[in-house]
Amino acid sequence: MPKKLIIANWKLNPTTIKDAKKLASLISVKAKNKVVLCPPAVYLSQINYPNLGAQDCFWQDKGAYTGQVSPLQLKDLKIKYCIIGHSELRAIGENDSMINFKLRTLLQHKIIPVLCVGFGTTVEQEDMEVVDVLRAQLEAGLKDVDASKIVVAYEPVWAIGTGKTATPEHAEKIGIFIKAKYGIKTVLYGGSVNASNAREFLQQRNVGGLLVGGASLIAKEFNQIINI
């Protein structure tokens, strides 16, 4: 099986800077898939491992925006990943117009986007209501921005955190689609994926990798999954 792309993200755990060094010196470095980790924004800086990437960003370089990361920020440490678009802040706001900034201000500093679609969907819908959702937001959050540099993360909305995962067989059929409508290189799949269901997922051609939540907060089981 060819190397695939595997993606932490801690979201906003753990909550000291010792968890968060300690919980990356357990991860391995010599996996047989790549990795990147995502952890909080504040610990950037200061863990060290090979591929790092960032939660979210601004799409303004710099300026009167309290709070907000930057891109150049992110690009000043070394930043190689930032996820974008993901279905925890589509629900308090963002939008498709905004996720386009984010997209293309990352391309321009050579940053590789994550952009993570599936907002919307439900456990219910078949393959062809999944793919109206996931077109609308593709067609709108690629807009003016070469797709072919950009990694597309699948993340049904109903299977993050939940415990319960789309079939590897529907994310093999949703990898072909996005790929071949829209010139896509690399479709990850993540929705409450573990160590236990992970490999059924990666088996698909189609499926370029995973985006793995709480599974990668438990360094044994992380490490279980990059070395599938």
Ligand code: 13P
Given for the second form:
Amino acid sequence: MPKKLIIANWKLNPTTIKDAKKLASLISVKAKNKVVLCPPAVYLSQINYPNLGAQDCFWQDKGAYTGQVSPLQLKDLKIKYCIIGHSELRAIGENDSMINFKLRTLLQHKIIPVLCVGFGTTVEQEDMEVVDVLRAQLEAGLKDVDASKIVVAYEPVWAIGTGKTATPEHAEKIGIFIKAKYGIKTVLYGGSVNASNAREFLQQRNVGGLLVGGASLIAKEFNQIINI
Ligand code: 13P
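Having seen the form predicted alone, I'd like the form predicted together with the named molecule now, please.
Up next: the whole complex, starting with the chain shown before.
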């Protein structure tokens, strides 16, 4: 199996720097796959790991923007990746044009954006509807952006934190669609990935890796995933 990209999205966890450092220290640095840890932004400067990513950032470098994280600040900390457009942020008001601004700014600073797309509150929604929504999200998000420099993470909303996953075949189909239609080189799958189901996703040729939430907070389990 070729090396894949596995990204840990710690979300708003853990709640102390001590626990964050401890978790990072337990993650294998010589895994079989390429690994990126995305801790909360407040911890980024203090976590030691070969590849770090942010969970979001603003589209302006500096100025009167209270509470924001600047891509220039990320660059200064040598952060290589930044998740953008996660459904948990879209749910509280982030829209496609904000996402597009963020992607453009990150690329200017040579930080690789990990654009999250996904849709659907139920498993039953037809593939066709999914593709329609993905198309809208990708077309708006990628406007005037060099798509070949972006990683896309496909995360069906109903699969996030629920213990339910898409089928590996569905993830493969979406991977093929996004790569062929938008010139994206790497498409990840995310949504309730754990040590028991990760392998079947990684075995799909057009699933370039994984975006892992809950299971990335359990060092032993995450180490199993990244060493598949
Ligand atoms: P879970 O792995 O906890 O379902 O979260 C997925 C996710 O949202 C990663 O960004």
